[in-house]
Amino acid sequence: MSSILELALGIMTALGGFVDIGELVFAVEAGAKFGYGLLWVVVTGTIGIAIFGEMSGRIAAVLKKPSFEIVRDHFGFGRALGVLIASNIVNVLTCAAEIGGLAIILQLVFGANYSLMLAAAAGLLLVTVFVLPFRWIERVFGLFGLTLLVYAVAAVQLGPDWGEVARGLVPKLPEPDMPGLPIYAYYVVGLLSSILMPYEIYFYSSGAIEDKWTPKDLPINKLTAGVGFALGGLLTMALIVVGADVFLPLHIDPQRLSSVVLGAAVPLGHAGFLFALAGIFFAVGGAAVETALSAGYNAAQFFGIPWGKCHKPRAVPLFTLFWMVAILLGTGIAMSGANPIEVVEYSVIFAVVVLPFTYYPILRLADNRKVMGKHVNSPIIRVLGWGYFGLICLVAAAAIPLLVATHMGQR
């Protein structure tokens, strides 16, 4: 029992790190504008994203080392802070679509005022992340969360074209009706980015320190790596499916959260809309609290003061406030009318800029037999890592001069 609830972690990480927001409406647009074409993106992206995870994971459990004190040790603190900066800012758009996302959830329960639901969305996140301990708020999100395998079903329900699905696990460019390779490539980069996000890798490593990991429990980091993101990447499949089966053949374009909701209740009607409400409230909800609580570990292990939830609030001060100021930022952004869609994927597009400098210092102390002993990367996991981290300089390079070019993914 307890090596499942262990489970949650991974499980809470996949469904807040990729099924956030961004990534409910970004896999439906996705699926409604390219078919299956970008499967293999997804694909791609969770191998990469259960690759560094498992990596942070381990470094945490055998050095105690979290990543942002990994970031900091690597670049010195001049750079680090550049580092920090960035980030943080990630953290705080992110944290804002999610917080905009829970609103438009609670708005279309209980049909009220968007900005009321705006404040009473911040106050439950407030006050959930100041009661809850760290355990039990992967319990609650992770596994309340897992309502969202709704879309699962959904994507089977639709019966697809099985062949078309697996040529669509095949990378190859769009076909003559759909739109041109710009916006492909857009989507491409899109995907990968909210796959690869750095706060999961900030919250990961925490939460291995917070549930006071060793190297006994590095079997437990390959599973909730494993498992987790690979949970994560079914689901985003599924939504992708989901995009080309319902939206596809109408020629619509998905752009809004209420339109994802119907996604499940086009095949299953009102149960599936129930689901999927559910199912988005807590997957959006660990998302936000993912983010706020990654400003807060990156900026309590940069400055090297206490952190975590395993502490009271009280004897954390700097860090909880760090955690708070970010939802109450967040809040103020959804607040001063900002389309949570649009905030997502800006934030989206810039963390691919930060991921370089989050992963390299990562992969090279996990590459460090000196430092990791017998608990080093294996060669295949060297071999992929530093190949993952190639692609991820690449897709940084691509990521601003494509939203520009495409006005994002629009033209």
Second form
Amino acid sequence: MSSILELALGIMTALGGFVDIGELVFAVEAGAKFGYGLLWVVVTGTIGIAIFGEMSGRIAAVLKKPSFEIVRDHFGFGRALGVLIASNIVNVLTCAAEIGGLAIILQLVFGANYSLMLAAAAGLLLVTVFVLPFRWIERVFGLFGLTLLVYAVAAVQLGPDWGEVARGLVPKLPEPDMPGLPIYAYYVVGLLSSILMPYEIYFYSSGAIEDKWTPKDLPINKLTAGVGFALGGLLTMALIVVGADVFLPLHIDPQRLSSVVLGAAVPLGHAGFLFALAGIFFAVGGAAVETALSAGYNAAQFFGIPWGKCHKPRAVPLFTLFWMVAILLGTGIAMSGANPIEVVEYSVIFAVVVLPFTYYPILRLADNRKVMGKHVNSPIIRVLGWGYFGLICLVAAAAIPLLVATHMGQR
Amino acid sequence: MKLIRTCLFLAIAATACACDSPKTLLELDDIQRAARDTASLAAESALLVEQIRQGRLGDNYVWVHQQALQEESRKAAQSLQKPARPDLRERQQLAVVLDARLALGLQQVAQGMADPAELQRLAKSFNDIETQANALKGGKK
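Provide the structure of the form predicted together with its partner chain, given the form predicted on its own shown above.
Following is the full complex, with the preceding chain placed first.
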């Protein structure tokens, strides 16, 4: 019974923790610009994150190796240091965007000054991560993040043409009255990257070690990565449907987090409004914690320093310092006046450039029968894994030129 | 490593090409883009007013969101602050006026929350701004 409860909690946590500010912004905007036309990207990205999440969880359970130790072992100290710096720049940028998003939600609720809300958000995060054990961090943010399911209810309530929704699952070019191909490509890259964000893999594999997974936990890993991420993907699809049905007919470009809240209030009234505020608060707060902890995990794993939220902060002082610095740097960036939505767009696009360097060593190791033994990738996972790796490389090469050419999807 | 260096070089070159020079004139494309943004903001403002009328939003939300929309409206107006060719000046002025009307209307949203007649007047004004901005931007979204 307890293992079923554990599994249900794991799946709900994966679902509740799936959506962050990047998905909220890109998915609703994508729906508002291209209708259901980008739903296929969510399916593609979700399968990818489930495959690589499962692989990293399997490696952690079998070899007790977290992602960044694998990166260091594969690339060697010098090159892996470059990957560490790039990954942690993306982590801090994402953390800055999430803290900014958290402050916006606090501001929408309390109506106070943005800088004050930023300080409150940072304080809240520092205290929460310092005080709560790993499992409770996962559960508090993951389970309360489920209030974001209000967007799934909103999507159904809006009564979309389900035939059209199904057609959105097949890739096709944008219609003539929609923005052109470069902007379409920018949103494909942005959505894919926001779903495949590398911090999710760092956090997932480090979490598996924090939770002391063994090969006995591999079925739970498979179900959590498969079902949890798939349900998270459905939630992202619901955000696209809300964007398509609320904002597209009115020709609104919902570029603000507060506009995303409006998307739930229109079909569901005041209850939808309140649930959306709560859902975004926990989803964005959870992602801020994950990115800050990921920065700490990466640095500690790379330098071989003791790490883990399962230890008291005094037992792992450098790890504690790393994640605290990540939160403080993120808050500093947000305080500098940077628009969190612009920051998240940069972090999502730059993250895709880091992706191949994170995913490649994981794929190689999970594919190595000598090391993984009977837990090596199955032939289907091997083919899918390499196929996705090729796709990720393609997307990584296109990301920055598209960002520049389309002026962040605006032209 | 050679591939990484090439990618980095291309990315820097693309960034340099995309940088605006201060000597540029306002083009028709700039006006259309600003008008598109204004139309979108006016439509969202009308939607905001409609949701307030139906009592679906909190007071603090309305204050903060109208400020965010005002900020965006100011950005749209700022993008028009360049010298324009004589044949584009009339359009430029109209776009600036529409942004100013939108910002002014948004300032009144939070204060008029309890007054249905004022909200109706604002909704009409936002719809009017959207129609004019749409005409200015042309057919393409």
